[in-house]
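The form predicted alone is given below as one chain in structure tokens.
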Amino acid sequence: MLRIPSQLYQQMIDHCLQWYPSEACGILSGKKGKVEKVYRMKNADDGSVKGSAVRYTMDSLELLKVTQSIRREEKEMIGIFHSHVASEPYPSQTDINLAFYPDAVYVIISLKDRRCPVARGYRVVEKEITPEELKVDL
């Protein structure tokens, strides 16, 4: 179970309808299934026009940036979010392609109707999909 205090899922909602019409990603970063910390990345796929991208990739020096933040802070990377803007909260192929963290949670934020996203979450080891309960604590 990966638990997500409301005022950080909030953030990853509000990050990802910026993005809006292209994907959105962050990092999740806690403790023993806590998040305790929403890092909004840039996607390095939106090219120069918005609403090009329709799917994500981080920069990498940026993802290394945060990494080294959260180990500054002595915390993990219990998570990895994106937006999916047209499709139901699960994994495309390309998302399981390019699942290199196998202990990390995937949540997935539907945008499909925009004016209730909905979030599921995912293990994905070795492509195998595994859903993980999400709880946001009020």
The other form holds:
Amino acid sequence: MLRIPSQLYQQMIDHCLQWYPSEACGILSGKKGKVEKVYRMKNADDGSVKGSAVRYTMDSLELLKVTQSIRREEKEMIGIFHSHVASEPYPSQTDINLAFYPDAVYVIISLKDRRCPVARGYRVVEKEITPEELKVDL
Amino acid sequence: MSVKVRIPTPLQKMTKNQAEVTCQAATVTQMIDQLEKEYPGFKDRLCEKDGKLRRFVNIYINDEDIRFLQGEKTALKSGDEVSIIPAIAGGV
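Let me have the form predicted together with its partner chain next, following on from the form predicted alone.
Next comes the full complex, and the chain you just saw is listed first.
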């Protein structure tokens, strides 16, 4: 289970809405399955400023900096999130093929209905998907 | 040259859960070979069969991406900090 305070959950959703109609992405840091910080990342796919509606790639230098920040704060990268702008919150084949972090929960936010974003969590280990409960703490 | 190598979480099982290891190497290629010697199978995770760095693996020397330096041939200096960071990417 991944627990996320409602304020941080909202930050994650806001970031996804801000990047719409492109896919958004970000990192959740914390400890023991509890999110303590949301890193809103750039979608650097294709090197364009505003990313893509069908792909996301975190900017690699930004990713290095976030990794360093998480280490300095003695936290862990416990979640990786991205949005699906027109499809269900379920990992695509590309998501599965490129899931290199088996210890993180992959959170997918569907903006199929932008008035009602839906977030779901998964572990992806050696291309096997297991749902992981997301609990929003009020 | 003694360099510090930051190991990403997904590869720490191979380095006996160490997040950081030191390595004696003059280039990135030598560093990868050295890591392979210490931790068999490590190179496979970073490189394709022809020895080229996998597309979704980023290696930084301090804050410089080796792709913008001389790639795997980039020289290392004593005290350099090397970070290995698998990319985070996906899509529909």
